[in-house]
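Just the one chain here, laid out as structure tokens, in the form predicted alone.
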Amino acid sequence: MRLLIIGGTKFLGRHLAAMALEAGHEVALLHRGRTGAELFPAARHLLADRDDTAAMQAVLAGAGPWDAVIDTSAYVPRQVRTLAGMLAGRTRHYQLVSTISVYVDAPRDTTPEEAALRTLADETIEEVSGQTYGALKALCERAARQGFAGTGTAVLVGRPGLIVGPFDPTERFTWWVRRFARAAAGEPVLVPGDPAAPVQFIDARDLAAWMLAQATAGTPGTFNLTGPAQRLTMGACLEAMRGALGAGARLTWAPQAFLLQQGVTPWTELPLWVPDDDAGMMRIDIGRALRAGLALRPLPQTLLDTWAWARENPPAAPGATGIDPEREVALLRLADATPSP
């Protein structure tokens, strides 16, 4: 297969490129050359900023056609429309990495691909923020379907949940791995909310393997992409971390009301934790992707592989994700002194 990856040198794109090359595919990577430019000498590197239309036209003019294009880095619909215009008739398959954040927040038993999507009153906005990210991704999806309509290109929209594993620059999962790995015997670890609350995420390598298989097959459609296959609770997840990485740690649960009262930021200071009002993002229905071959590795394997990588790679932005150790100690003391409701 002749494969073009938009991105390809960071996290998910890096796993995609490595797997594609190992499988013997002919790979081109379109990226800015700012991160991982030295990676994958066997691939063809097309250097351009996707927001620079002239530069994109120049590098794409002499490349292709492709059997498949996987777009890992589209954040605003203009980027997708521009790319579709340049690739029309030049690829049989286009795959957009979207997100489960496209869904309107609403607690539900499960969130299928047909659930309501976020919208923007002003669709010309291009500022990506916590308030606009999901709606902009939904507009990217629409731009992909419209841009490739009638061109003979099959469009696949993948909506991943939290992506985890080696090379993750966000620390939204890796922070917990580091926290448990450094815990001393008997040390209390502050853990958030309700042990029975659901939690979902997907190993980047499982996601990449599924995406490559669909690119090879030319599969169209929209798919939720997270895991595991069976329901996982926050309690079971953190116990698995404790068992694999810090068996001496002592889980100390703090109720949601207490944490919010103390100003603890969900998802950022205590990653994986979302308040009850946002619990729908941890109840995503992945049945369609499972039926299309999504295979998910055991959690302990992801934990140990992530720790092996994290030992050699300090956080890219220390302190940006995860609670400060002194603040954690203070909260543990306060929680211990706070009577139960």
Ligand SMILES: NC(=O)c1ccc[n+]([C@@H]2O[C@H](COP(=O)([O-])OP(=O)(O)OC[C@H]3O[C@@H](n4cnc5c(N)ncnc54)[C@H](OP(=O)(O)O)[C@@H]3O)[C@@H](O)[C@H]2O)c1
The other form holds:
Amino acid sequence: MRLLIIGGTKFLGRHLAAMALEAGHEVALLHRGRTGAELFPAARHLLADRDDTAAMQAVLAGAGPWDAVIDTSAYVPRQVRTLAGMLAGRTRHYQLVSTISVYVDAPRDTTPEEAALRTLADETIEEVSGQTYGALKALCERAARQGFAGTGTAVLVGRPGLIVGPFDPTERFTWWVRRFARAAAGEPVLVPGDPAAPVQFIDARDLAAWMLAQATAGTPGTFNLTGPAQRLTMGACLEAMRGALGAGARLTWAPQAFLLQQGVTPWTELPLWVPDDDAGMMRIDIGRALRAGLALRPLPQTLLDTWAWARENPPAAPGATGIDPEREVALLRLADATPSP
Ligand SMILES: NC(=O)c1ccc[n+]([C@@H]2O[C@H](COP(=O)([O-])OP(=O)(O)OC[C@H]3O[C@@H](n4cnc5c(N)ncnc54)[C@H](OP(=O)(O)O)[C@@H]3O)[C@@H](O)[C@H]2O)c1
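What would the structure be for the form predicted in complex with the ligand, rather than the form predicted alone?
Expanding to the full complex; the earlier chain stays at the top.
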């Protein structure tokens, strides 16, 4: 297959590029040359800023056509519209990496692909923030479907949940891996919320393998893409981390009300923890993707591979994700002294 990845040098795209080359596909990577420019000498590197229309036209004019284009780096609909205009008639398949954040908050039961999407009152906004990210991705999805309509290109919209594993720049899962790996014997580890709360995430390599298979097949459609296949609770997830990485650690559960009262930020200070209002983010229905062949590796494999990578790669932005160790100790003391309701 002749594959163009818009991006491809950081995390998910990096796994995609590595797998595609390994499988013998002919790979081109379009990026600015700022991230991982030294990677993948076997790929063709098309250097352009996707926000620079003239530069995009120049690099795309001398390349293609493609069997598939996978777009990992679209955040505003204008980027998708512009790209669709340039690729019309030049690819059989276009795959947009969207997100489960497109869904309107707080569905308490499982969320299928048809659930309501976020909207923006002003669709011209291009500032990407926690407030606009999901709605902008929903607009990117619409721009992809409209932009390629009638061109013969099959559009696949993939909506990943939290993506984890080696090369993750966000530390949201890796922080826990590091936390358990450094726990001394008998050390209490502050763990958040309700042990029975469901938790979902997907190993970037499982996601990349599935995306590549769909690109090869030219599959159209919209798919939620997270894991695991069976319900995983926060308790089971953190116990698996303890078992794989920090056998001596003692899980010390702090209830949501206590943590919120102490001003602990969900998702950032204690990653994977979402408060009840956002519980829908961890109840995404992945039946459609499973039926379309999504295969998810066992959690211990993701944990051990993430740790093997993390021990060689310190956090890019230390302190940006995960609770400060001194604050954790202070909270553990306070939690001990606070009677349960
Ligand atoms: N991480 C998660 O948990 C999560 C969850 C759900 C969805 N997602 C989505 O998954 C995608 C994954 O991103 P990733 O970082 O892993 O992908 P990636 O393809 O590994 O990295 C991003 C790529 O985009 C390129 N890029 C960025 N801005 C560009 C621009 N203006 N013009 C041209 N190239 C540009 C970067 O290279 P240069 O810097 O060299 O340009 C880099 O190659 C994103 O769309 C994100 O919204 C992520």
